[in-house]
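A lone chain, given as structure tokens: the form predicted alone.
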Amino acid sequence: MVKDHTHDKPDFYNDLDKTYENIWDQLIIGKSKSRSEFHQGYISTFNDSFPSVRTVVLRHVDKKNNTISFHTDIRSSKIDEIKKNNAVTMLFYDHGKKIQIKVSGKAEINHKNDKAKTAWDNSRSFSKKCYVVEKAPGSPSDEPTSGYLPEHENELPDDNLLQNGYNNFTLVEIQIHSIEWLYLHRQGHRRALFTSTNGSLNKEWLTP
């Protein structure tokens, strides 16, 4: 006897609308919780000689908006690359839940504006440190470094050093041009297609 698998499906397995839905839920979910798998994705740019990719952590989910946020170093080497060419693509994928999510849109570089000071306000003390370093990401170095001063390995800085972080912190806000969606079942895989055109929307299935 052939056993029915069909309760094992999850409401959205056949519906767009409901795809849709849970989409957000679970970029809200990975952006408010740490442990969420969607709290962290891989950001892709353009680079001269080769496509770029690096993980960074979701930061701002806005359904109304679409869009979507994460906070980097304004002396970074994707800052030149989005500044060059603002198409990027940021992929999640949740191991659990086998659903993998690719967001691609324009990037909008925030740095000492309105948006860049009230992701900064807050923003945790221990995230703040991250940009008190005084060389730029990804600088050379003779020896494994931190980038951090020896006194500020293990402590955090004082508030007056930590505020001066500010003028490294930069909010990166994509938006939304596309969401692709694909979901992996043992009865069949599912994947659509969401598209963003002048404020309207387009869902579609695809092929897996």
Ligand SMILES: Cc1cc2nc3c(=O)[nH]c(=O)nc-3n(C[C@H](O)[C@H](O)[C@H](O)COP(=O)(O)O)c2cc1C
Contents of the next structure:
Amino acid sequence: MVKDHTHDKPDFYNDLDKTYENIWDQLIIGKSKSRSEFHQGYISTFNDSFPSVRTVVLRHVDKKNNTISFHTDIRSSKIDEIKKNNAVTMLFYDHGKKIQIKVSGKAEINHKNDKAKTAWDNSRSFSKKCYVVEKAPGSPSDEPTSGYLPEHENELPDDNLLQNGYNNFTLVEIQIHSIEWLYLHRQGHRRALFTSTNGSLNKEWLTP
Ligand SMILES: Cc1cc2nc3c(=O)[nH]c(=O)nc-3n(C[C@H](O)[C@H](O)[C@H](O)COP(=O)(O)O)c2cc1C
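Structure of the form predicted in complex with the ligand (previous: the form predicted alone):
Everything in the complex follows now, all chains and molecules, and the chain you saw is the first one.
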């Protein structure tokens, strides 16, 4: 007898609207729960020679304004790349949930502006510490290095020094153009594409 697996299927399985809602639910959980596999994603940018990709933490998720954001150092290579071409793609995958989410859009660099200030003020001291490193991230070093002064390796710098990190702190906000969804299921995967143009959203199934 063939086993009926219908009940194994989530309610979004054959429903584009529910799939779209689920994407945002997943991203919101990812943002707020550090143990979620959607807490970090892989952001790719254009580089002159090779595509560039690296892990970043998902910091803000705004369904209404159709944006997601991450924090970084203004001196990092990704910023130079975004300045040359602000088209980016960020990829997420949750192994347990079997869900892949690919977000493409245009990145906006927020440095020393209101959005950056709010994000900085809401950051924890431990996160702020990343931005006090004297040399730019990616600078060559003759020795193995954390970039921190030795006295800051195990302790937080004092508040004044920590505050200097704001000069390097950057909020990168991605204005979403499209979201591609892939859900793996043993009875058949599901793939969907959501494209935003001039405020309207197009939803379509794709063959996985
Ligand atoms: C789990 C994890 C989380 C990370 N989060 C961030 C982040 O939120 N922002 C960031 O700029 N770099 C983050 N990094 C470091 C980047 O992956 C990358 O090495 C660094 O930003 C330099 O990238 P770039 O030279 O391509 O600009 C993270 C790395 C890991 C492994």
